[in-house]
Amino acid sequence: MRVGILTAGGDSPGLNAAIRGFGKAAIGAYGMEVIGFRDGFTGLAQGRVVDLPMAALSGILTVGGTILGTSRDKLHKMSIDAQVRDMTAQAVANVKANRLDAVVILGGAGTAKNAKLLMDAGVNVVMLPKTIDNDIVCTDTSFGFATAMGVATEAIDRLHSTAHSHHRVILAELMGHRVGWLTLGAGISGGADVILIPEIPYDVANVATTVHSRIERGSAFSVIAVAEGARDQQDSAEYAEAQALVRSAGSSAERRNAKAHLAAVESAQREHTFKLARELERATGLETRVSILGYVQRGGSPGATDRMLATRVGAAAAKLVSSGVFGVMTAVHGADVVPVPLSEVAGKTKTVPINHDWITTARMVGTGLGD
């Protein structure tokens, strides 16, 4: 057999690691030849191949980023030319032109969607599931997760000593713009006071009553971790009105001025951490300081459970091309890689559940959770 893989989306500790458990597993047990597409879906539609002989894999098990490149480009609205064109037939065209029997995507909740359109256009598909965001349905978990909330912890912990030292309120922002699983997590390991994440819309005075509370006790400091994505209750109460006009136009034109909408209301408040900062240094009396994470995050070597997580998954997509398995996604369930229809992964996103037993466990040792 004859396969090619692609990474798409943001890049994510492990994607080498799970090229690598892919493709030795594809050609050492399996007998296959594999090759890469470049810059994700932008190249299966351009057609950039390069060879993945057994030697280009190796050395790769530890290295951050892809060796094939990423990016966000749509298959179905990509950017040719200063035009945007649906490049999904030059792609499947591109498929055939190489030989290939199969197409292995590495990528999170929004390339589950591109990886069905290629599905549906006649192309046998297995996807990986990759994010810093567990936020992908149907699997326990993602390549990509377990070492950006230990990359993320450690900050929570180094900013502990400032925050100690100067008698101050830190917000350390990290990223999740729709869920929270990575500051959730993060929040927890690295003890924070408050945890603030898009599912629990918080009140400010609220977080304020949180960090009263330790200066009551002797703590004259706190360390609150927030989600990118977290909004006040106001600020909440006004994006899921923008949401729910652009999941209710019905004209294209309606859905054009709902997006752009919404759009506005994001930029409105894309600053909301430091907003937050400011009033909360007013209520409570404390220097209060922002430290945002961003891409240092996504950066850098895979830690060893996301090494093992992204052989695993690759080495089962391996077995299920092998075996003709195809429109899945190699999905984590308890110790088991099995295979779930992508028909039940795209456009869908896994939030975190109110009663989860991450919040359960937050609230009884005492973290505030803004509500």
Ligand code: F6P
Second form
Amino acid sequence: MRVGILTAGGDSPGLNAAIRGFGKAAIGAYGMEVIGFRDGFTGLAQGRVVDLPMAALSGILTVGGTILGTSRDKLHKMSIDAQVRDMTAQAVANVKANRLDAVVILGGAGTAKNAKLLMDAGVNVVMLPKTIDNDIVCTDTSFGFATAMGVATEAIDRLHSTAHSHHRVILAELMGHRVGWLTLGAGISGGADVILIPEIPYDVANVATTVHSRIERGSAFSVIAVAEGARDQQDSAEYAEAQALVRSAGSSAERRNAKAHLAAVESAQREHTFKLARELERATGLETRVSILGYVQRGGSPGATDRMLATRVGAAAAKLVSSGVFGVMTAVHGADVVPVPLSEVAGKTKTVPINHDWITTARMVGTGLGD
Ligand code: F6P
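Could you please show the structure of the form predicted together with 6-O-phosphono-beta-D-fructofuranose (F6P), as a counterpart to the form predicted on its own just displayed?
Full assembly next; the chain just shown is listed first.
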């Protein structure tokens, strides 16, 4: 069999480990030929390929990023020469031109929708879940998340010492897109005094109360982990209203306007961590600083947990392809890697349940959650 592989969406630690796991199993255990498409769906649409013989897979297990490159381009809405075009047919033609029996796609929540569109166009697809956000449904986790959580935890550790030395409040803004998994996980692991996530809109007064109670106990400093998608209760209500307008839009013109309004609200609320810093400094009298962790959470070599997980889902994908099981994602369910239908994954986001054990644990150890 001949199989194509591509990486789409934001990069994450473990992508190359997964490419290696898939390739070594596909070639070594199942005698397949493997080629890579460059830069996500763009390379598939343009037919930009690279051979991936066994030799190409050596030395990449520990390498961050993706040797294939990636992009956030969508097949059905690809901007080419300042025009937005549906390149699905071109992608299908390139699959045929390269005599491929299947395409393996490494991607996150957004990619699942594109993988399903490609499947609906008649291509045999297997998707490997990848993201530092842990926002993919139907899987306990995905490679990328554990490493990012480790990097963010170490950053929070480091922020504790400088906050303590200067008697400051330091707000660490973490990635995670529209969910709070990464911030909640790293916040608990890093001992953040307050953890603010999108799923629990916060009240600045409550955050200030936590800081004040620490001051009264002799700790005139605090470290607060803030998810990039977190909002105070007022902004959260405005954002929810803008989202509802998109959902209820009737005509395409209405939908376009509603989406533009939602984007404007998101943009206006993007600096929420700096806004919170100013409010907290006023409310607590402590100097307050912001540290945006940003892309260090995405870069660098994967940790052992993600190397293991990436290798497992990669090898599992090779077995699924060899068995002719397509239209699925290699999901992690407890100790097992199992195929779940892409139709159950596409277009959905896994948010943190309000009664999740991580939230209960945070409350039990006295972490403020802003509510
Ligand atoms: O999905 C991974 C992620 O890092 C999110 O946590 C973050 O919001 C987003 O990608 C950033 O996107 P970009 O890399 O396009 O700036």
